[in-house]
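Only one chain is given next, in structure tokens, and it is the form predicted on its own.
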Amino acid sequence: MKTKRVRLGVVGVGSWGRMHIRAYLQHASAELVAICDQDAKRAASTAKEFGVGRYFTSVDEMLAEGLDGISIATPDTAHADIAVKAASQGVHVLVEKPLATTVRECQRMIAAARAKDVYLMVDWHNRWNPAYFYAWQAIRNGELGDISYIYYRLSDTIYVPTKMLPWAGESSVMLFLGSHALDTTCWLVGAKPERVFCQRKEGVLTGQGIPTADMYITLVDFANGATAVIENSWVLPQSSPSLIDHKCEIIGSKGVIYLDPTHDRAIAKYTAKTPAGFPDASFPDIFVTPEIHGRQMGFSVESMYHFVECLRDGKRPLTSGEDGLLNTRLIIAAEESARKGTPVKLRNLDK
């Protein structure tokens, strides 16, 4: 018996969006049929080093290839007009965090999407997280009790903003890991949030240029009662031991879950390169994004495997447009309270 193919484009090759590319070519349900960016040279190259037969600059090109589904992995404020087009066409998208920038943006995603019936899903990846979904499925076991306290820390070295990504001036660490940690504690802690005061530090980007800051840290009250410190920088020294510093502390009235996921020690390595830090860190990635006899492995392929088998076998991602909603309504709530050094209640962001 055959097995659906489902048809597939990725918007945006840069390094993540590589990573759907890879994806979806190991999977035995998909077929990639065409990528697209907006540097014609770099599809160009992509599509060649791949082996994808179809490449565009243009998104409307695109999906005249009769598409089931697309990955939308461009910068940050690219994200809505994509995700419109492709659902107005009856295409479900995967779309990288954070859903988008603005309230108004996820609203017209999630319309678009409902208005034909199609998936829209947030890439987070986290979940799939081995260690996350144990400490999740403790949490929903009681195992833990009452939780009252998060403590999560998701960190980058310096290399990041000033390395990796050539559009960190236009984006910020709130959106690139603030939004994955936001998402994660929500989903661990399983309450309304109700109330956010952050603060945010500045300096280290703004002196070399690039108009970003530095890090926050961010508060966020539960209507369960819990409450969540969240602490997210991209300015760790490059000789750090890891890329990612990745770690949380879950606190119930009848246990505690530790978390340290980039510092486990599973390996480490020390050769003359390693005080240089990534891409040579001491401690390497073993769990994320590793690539294993040339296959790309790593919980973060897991999530885009979870969009290809959605669509073959017609169930509901188990991320959705209202989870980036929320997302997005806490990242903004966050900046709020940094610009004004006072806590933002959520229901003033539901206008």
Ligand SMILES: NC(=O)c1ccc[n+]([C@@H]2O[C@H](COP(=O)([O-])OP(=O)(O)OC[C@H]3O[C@@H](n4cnc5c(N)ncnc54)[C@H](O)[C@@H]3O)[C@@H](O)[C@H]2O)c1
Second form
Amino acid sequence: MKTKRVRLGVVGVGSWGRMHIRAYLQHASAELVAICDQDAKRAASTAKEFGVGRYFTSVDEMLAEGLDGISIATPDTAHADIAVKAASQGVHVLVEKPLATTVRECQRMIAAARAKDVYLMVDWHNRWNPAYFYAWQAIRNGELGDISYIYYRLSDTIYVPTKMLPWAGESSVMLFLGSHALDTTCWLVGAKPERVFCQRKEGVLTGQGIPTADMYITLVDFANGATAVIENSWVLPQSSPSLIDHKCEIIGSKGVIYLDPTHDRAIAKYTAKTPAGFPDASFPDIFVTPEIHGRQMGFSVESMYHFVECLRDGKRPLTSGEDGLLNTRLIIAAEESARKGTPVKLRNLDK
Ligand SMILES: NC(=O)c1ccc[n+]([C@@H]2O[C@H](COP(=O)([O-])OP(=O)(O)OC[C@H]3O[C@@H](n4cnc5c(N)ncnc54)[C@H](O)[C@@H]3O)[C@@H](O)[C@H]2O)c1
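What would the structure be for the form predicted in complex with this ligand, rather than the form predicted on its own?
The next block holds the full complex; its first chain is the one shown before.
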């Protein structure tokens, strides 16, 4: 039996950092030693709420606790320095998506992890999403033949950029959701992306004083001849029956797969208002982050459990810093394409 408990910390204990905390508290091989947040009040209250013994506002002080690994769940633009600091001290890193917002930052993170031979895993939990895993397996088994087309929609209601994320204006729906969509698509296709053509729509969020685009439509061509169209919107109405709208269609030479992970009617609830104030019809999330009898369930904690088990067993995680760099390159190419109005070729992907 494997008995080693992995000593862990979480940096950034906002809405998603709490998920990391819960995952580590639940996993039998994990010991959540400390948490860290630059907001001292939040660090203290979160430590009290979850019974975490040590809390800090300084990453350096937290790292002095002698940790095996840390999760980084700070805003999208604040991942790199923390990851480099941890990796340079021989601490494994699970970083929230996107790995970082610039190529240079991704390269620094990868170099720091390589220098100390520590893991740099990116939290793309859709690789643990049962529907996507089945689709990926069917593709790998040859059941679909050659993949020619993927349509991938991952969007949020306007609640997310206007009420949930205080830093939405410093990020984008491309970084926040496009990162997931691009990673899952590349993973499904299993070939190198070669060209990106993207259109960006703006106006609704900037009109509300949030300087970020409303949506992106991104076409990606792959080296094996497959093409993907990815749609990411941050302005779906709050009256939508689900906070997230997630759909995918995969067309191959021998078969097709349709995925509907958010509106599949596993449950449809019709009430005057949900406790969160959303109107009538509601398809509550029961697959990503459901809480069942007080336990955090759903596939979002599976990627975090995977990180724990990789550290415990000395296995390399299923996602890497190199995947993160490719993902950020795609996002930057999409922005460039949207700005210029022309397709952008991807070059030097191995550097
Ligand atoms: N995997 C997913 O599906 C998923 C879902 C939601 C968010 N995320 C990602 O998780 C990250 C955090 O998102 P969130 O929604 O929890 O944001 P949030 O704003 O709720 O929380 C971020 C926290 O980080 C703290 N922080 C900021 N800079 C810091 C620093 N330098 N050092 C220490 N603490 C710092 C803030 O005080 C805040 O408490 C983002 O990268 C986001 O894209 C991923």
